[in-house]
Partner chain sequence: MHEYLRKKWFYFLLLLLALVFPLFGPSRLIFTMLILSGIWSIATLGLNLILGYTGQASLAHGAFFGIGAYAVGIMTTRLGLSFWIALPLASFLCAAIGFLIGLPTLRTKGAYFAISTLAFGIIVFIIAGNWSDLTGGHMGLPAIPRPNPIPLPLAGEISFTSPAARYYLVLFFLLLTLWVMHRVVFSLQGYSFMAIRNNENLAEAVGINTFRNKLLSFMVANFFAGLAGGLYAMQLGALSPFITHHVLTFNLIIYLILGGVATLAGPIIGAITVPFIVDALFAIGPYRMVIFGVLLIVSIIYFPRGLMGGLTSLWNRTADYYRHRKDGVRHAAES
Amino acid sequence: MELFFQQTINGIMLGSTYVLVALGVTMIYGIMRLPSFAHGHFYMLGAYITFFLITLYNFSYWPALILSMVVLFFIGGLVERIVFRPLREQSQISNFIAAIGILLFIEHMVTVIWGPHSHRIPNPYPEHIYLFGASVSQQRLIVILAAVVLIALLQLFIKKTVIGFTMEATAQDREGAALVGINVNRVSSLTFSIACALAAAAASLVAPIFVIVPGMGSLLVMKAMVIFILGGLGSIPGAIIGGYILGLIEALGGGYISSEYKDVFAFGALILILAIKPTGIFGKGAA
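Just the structure of that chain by itself now, the form predicted alone.
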């Protein structure tokens, strides 16, 4: 049972990371109908900014994390305005090429500034506690709790604020929202900004646990896309549930079968679930 609890906690921790990134991908698609293939590299950039602030400017962990979110918030708004807004009326292939260009630019910029080798952020909470006989680091629990808080705050923002109502209206009918006076350009920019800030938070939370490298966003964005499809295109509840399902599948499969094939289990789960329900967990309409 110790192994089960250990891997379950690891799975929830991984799922928390995936959820924060997948929520951003889901929000961007819901508002802009844009698959954000560069989102994993915004995640990577958030981790490097936190590393930069802690190691070079001696920021403590939490101020560095918050400032990283703020920086990515503004970078996200700038990227939407300069890159994706002019391409809104163009074909999806133009947006795809632009996203590829952004991720290559970010990865090479980080490689030039910080080098191609890996880095590690000092763990601010290295102590372990015991839950159900399993030894769990405090940092892993902080990842879980912080993700829950961010998810709850995002839900409150969307469901209880005027800006959140405008985001929902734009996601449901962009043209109709514009006709009733909603500034859809501003909503798109804000959505992209929030999504990038969530990615920075996810990266900064797990950076003390795993090493950071310039290519760390590539596999993560693939998993975020798996969650995005798994939960149902544009479904926020689906992204949340899909993220935790994926994290648990990886952790339990890696713990009980083989850690070398944990990514195979994740993509295998996508195939199986879509074979049963082609529209995803919360998807509607035709496949």
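Could you drop in the structure for the form predicted together with its partner chain? We only have the form predicted alone so far.
Below you will find a single chain and nothing else.
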């Protein structure tokens, strides 16, 4: 039982990062119909920025995290503006190629500038505590809680604010949105920005317990893709639940069955679920 509890916490912690990254992928897809395969690399960039704020400019942890979100917010908007806006009318596969281009650019730029080796942010909360016999480090608890807070804020933003409304509307009919007076280009930029800021938050949250390397987002983005499909294209509640489910599948499958194949469980679950429900758990229409 203790073991199960420990594995569950491990799974929720994994799920928390997954959700934050998958939410970004989901929002971008929802608004712009583009599969953002570069999202893991924005995540990585977020971690690097936090790292340099802390080590080079002596920021403390939380201000660095927030500033990193802000920087990624602007980078995201910029990328949307100069790469994806010209590709507006093009097919998804063109956008996919552009995303690969961005991913290569970011990863290798970082490698060239800051080296291929890993970096580490000093852990601000290194202690660990015991919860019902399970040992959890404080930073991990913070990751879990911060994810919940960010998710709640995002939901409030989308469902309760007018700007949030416009994001949903733009997702469903771009020209229609433009004709009621919504600046759809701004909405796209904003979406990209928010998605990138979320990724930066996720990366900065886990950076102190993990390490920062140029390739840290590569596998993560694949999982985010799985989650966003699992939840049903563009469905935000789907992404949230899908993220936690995937984290738990990995932790429990990896813990109880086979750790080498734990990703097989995660990716296999997707194929299985889609075989039963071809539009994902929360999906309504077809793609």
